[in-house]
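In the form predicted alone, a lone chain appears below as structure tokens.
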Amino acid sequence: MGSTASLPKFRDETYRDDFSFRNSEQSVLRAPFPFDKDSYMYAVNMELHQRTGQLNSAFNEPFDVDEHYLAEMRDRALVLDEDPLRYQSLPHMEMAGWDTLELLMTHKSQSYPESFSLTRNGHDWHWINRPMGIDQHFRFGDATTLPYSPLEYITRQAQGDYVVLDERQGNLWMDAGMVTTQADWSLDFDIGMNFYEWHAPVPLAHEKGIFDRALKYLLAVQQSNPARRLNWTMTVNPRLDTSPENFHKWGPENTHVTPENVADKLFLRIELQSFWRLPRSNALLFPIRCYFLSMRDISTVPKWGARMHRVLKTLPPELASYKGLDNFRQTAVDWLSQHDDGQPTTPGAQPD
């Protein structure tokens, strides 16, 4: 799957505070819009991980990096300085680092040679990551050699959240991960749960056999075969970190988006989930790449923009509520139906 892909001018932004974090035309028309229909209901919606043939998609490359990278990479330093906690991996998850390590250093080295370079004689290792500066020698197996172990050593330098789940009794364990950037779940809760146990909250889903047909389907993932998702809630404020631990600094915010504001304080979070089978541990990799799209973002897209206004109109009181939707569904409503003309979207999720 390799590749040349060039990587635009990385913006100086920011996900807290100030909130200055922006998107380019370019990252609008790029990003994995979840809506295929005028409607949305939850549903397991599996495919292989594989490249659209699109010019400008954020499916082009196997691990996406994108203007926002250097920005999501020092938000993530602050919020492991703030508790590290959110980076968590059981004793028995050392080689299932160390495959999540190489899997991202190849991806990155052949998508982005430009911005990332790997060699390896033997187990020796020299990584340079050109974006953030780090240049790298290290022994392959041997953790003393990094300044961190494996996985928080990589996960420090890719977008998006990081889970390793451990596949045994026929079910999948949540037991490692690099999560910051969390649509308000916790990896310190969920750390030793089955798949299971930590989809417990998710409505409806359940009662539809919808987790059944999930986990037979990731449990059969083969190496060359990564699949992949789409997964999405609303969000007040471009902010990574909807942990429930700093729930005091985004919660109050729910309460803030007015018919005034709501174009540009309301954002709608898409997750594009992928999974990959990990060679030497047998573990599933379930990356987590979290894109921002504003309700103005969204409206500079026609078609997006009537979806947008009908999903979220339709959308059935559970699911509303499961998506945070609650103090600011008629508001965000009321605001897309200028952009609703009433006519029949084509097909499928990207632009017309």
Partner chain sequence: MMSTTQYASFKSRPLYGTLSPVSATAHLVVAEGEGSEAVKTLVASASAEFLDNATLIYAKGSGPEDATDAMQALGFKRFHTSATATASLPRLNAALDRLRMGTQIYLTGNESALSLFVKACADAGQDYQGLQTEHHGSLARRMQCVHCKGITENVTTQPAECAHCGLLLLVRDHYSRRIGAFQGVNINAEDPADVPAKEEMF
The other form holds:
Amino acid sequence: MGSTASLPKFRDETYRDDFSFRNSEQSVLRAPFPFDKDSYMYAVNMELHQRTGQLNSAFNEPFDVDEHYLAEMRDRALVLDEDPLRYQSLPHMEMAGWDTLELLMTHKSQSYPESFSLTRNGHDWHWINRPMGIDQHFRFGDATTLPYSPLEYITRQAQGDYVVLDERQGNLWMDAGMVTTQADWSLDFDIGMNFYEWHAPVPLAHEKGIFDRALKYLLAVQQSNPARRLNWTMTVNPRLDTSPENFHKWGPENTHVTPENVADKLFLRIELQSFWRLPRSNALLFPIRCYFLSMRDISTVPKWGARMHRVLKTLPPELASYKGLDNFRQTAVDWLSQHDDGQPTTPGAQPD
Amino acid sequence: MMSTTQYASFKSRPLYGTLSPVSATAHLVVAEGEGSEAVKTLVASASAEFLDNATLIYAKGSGPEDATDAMQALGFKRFHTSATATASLPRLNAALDRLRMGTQIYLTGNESALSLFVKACADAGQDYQGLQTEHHGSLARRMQCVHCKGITENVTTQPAECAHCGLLLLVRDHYSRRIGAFQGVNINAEDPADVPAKEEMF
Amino acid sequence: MSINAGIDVIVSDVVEVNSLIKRFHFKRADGQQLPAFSGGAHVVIEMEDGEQRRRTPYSLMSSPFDTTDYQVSIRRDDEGRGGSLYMHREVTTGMAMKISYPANLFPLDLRARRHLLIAGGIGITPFLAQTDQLNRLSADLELHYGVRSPELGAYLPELNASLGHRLHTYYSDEKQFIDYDELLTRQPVGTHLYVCGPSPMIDATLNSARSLGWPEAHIHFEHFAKSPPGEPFVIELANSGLSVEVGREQSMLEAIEAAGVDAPYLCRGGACGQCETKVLEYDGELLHEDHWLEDDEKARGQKIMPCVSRFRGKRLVLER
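Return the structure block for the form predicted in complex with its partner chain; the form predicted alone was the one displayed.
Now the full complex is given, and it begins with the chain already shown.
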């Protein structure tokens, strides 16, 4: 990693109200499509977080910035204006906030030097975020020199949710986070919980021992070996903020999918989760980055269209219910069937 | 994730045990309502010295029984009494402030009272894993409305109305020790016209 | 990159602290800053000792906020397998070496209202980094430091300067000993206890804390086991199809690595669980030396920690 990528032109679009979010053709092809075979079940699908062979992919840089950057940051600011509880940090997590700020600033300025720059002179740091028009001098370790706490400051400038996990007693504790693009879980409710507790509502996986193995893997993540995995669900309309807090507002949209609108109204919501050991706090940073692909976007890649059809069709019912797909699963399967030729698909998730 | 399925057990649910005396420098017992039964059994099985450095905080609670006299008669070195678990919290916090490490803490009462007691101990810096708990009395839940953040006490039905914003909530099998409450999420958001009947559940 | 990726360093200084202890300074070979770390973290130092490659963990004692160099203090152990002897005899300023990224198996619980630190002898080293970190956080702390004599008490002047009345010393030559029961009875609620030192000191501290009713979540200890020297033996590695001889002063893990088989590790001291290996077959006695496996697991004989444990007998087959 650590190339000098140029950023694309940022789209002027929304994740609410008129939902003007769209993917460019490039943006579809670089998405981290989560299915590497024609069916889906939980697995501890962890791997090292490093660049893959593909030229333009979401795995190119440690913290991917794409054409949706500015729109996503605008949406985050709107969410926080309405509900400041979406960012929280328990008192012992301030050092982890500085660690996160350093990690993000360092990688962004290395990955995209035309857009971001970080200059350090001892504890006096100078940060420039050109896309957002930010030019900030501050003192590392002194929160009064920033407009927000270090974790809130930097995550208002970085796509994806950020959860910070404290490690104690052989477990991980969700003790801080910035969570505005979540697939229906509440930071305000889950903050302070350990790894097993915050996963309590997930069906099947506890019994399969998935969480025991995943936790053991995560505890071994050190500074030298950041890891990643993919997760997914589906969302009606490209709404980043599908929070339980606002479920009574967006829930009705789950019933608005019809055979006529499913192609453009229903989205595969991909989560690129990564895991980073933070140096001074020994905490683990857990970024959860969301990518949207509409059913029509998916159908433009023949392998993905066929595979999406097969995965949705064979998904175990309790998983479909847990992921909240019951209202529209059949409609999606019906529409996708025209993009499935029934032939075997090639191994791996990448387009042919 | 929203789902109307009820899971038999879940990992964030507090599990309660049986109070039993352990070797410790001092003992702090906090009881609500029918938890008085657990206190009697605890004292009966303890050594004679147990009471010499033990404190009991007893809240009568909302039930019909009043075990205040019986609790006082047990002979704790220090004894405080309150009308309800909530009313007992200032004295509990004061007692926690004075505690030294090596004090074993025993908590008993109904689900709501236990939620409050465990939270008070955690706020004082005592890790919850070192606490002993025993449940007695109602399983009525404290519920936090995920939408308006208001807490509704003594929830016994599924679904249940939020006492603050009035939304009809599914009481989920998901519990936050920090808030001391179960999570309530709007049950009929997808179709507000669909109003499921309430069942006595907890 | 892998979990065991290393950093190329140059030994930038070697300082004799007292008759038993030397301090080693490392800078990055490429001139860059080293990674920051947290108080209590260790690095594993690779030593090319003749034919043998040793990897031994040592606690970082320098300030976690100073990334220009790392410092470790090593006490010479004339009875050990030779790692400390190699460091004392062979390592000099200017030498190129390889160390691991820092990992922390003895972290501070930053929720603590108060940190009570108990050190014995060379067990002081993680606390040097931790007290530096805690001082910056203006945290409430007390350090109790037991050593044989003032002469052998490494870093006493530095600790006196940084901690003042919060430092309490105990010299065993002068018959001064920590009264654990007294100390652990007067700590306010929310105190966390940390102990690092020789096994008898750790055992005494833990026994006292547990019998006084301290909850486990408030008790922290660093118990690096040592792989003791012992009779040579042979292990068969089923997955790799190799047969490997473990030398008198070699650990099983070192022998496995020397045979070219990659095995995960973090602590190399029987504490972190990463190198846990399945025992497929054995005829003899497994000599468990770790603090990771439960007693019943050790008795069942299906798992072993090759970083510290050994074997005596006819045949041992491991899943590696």
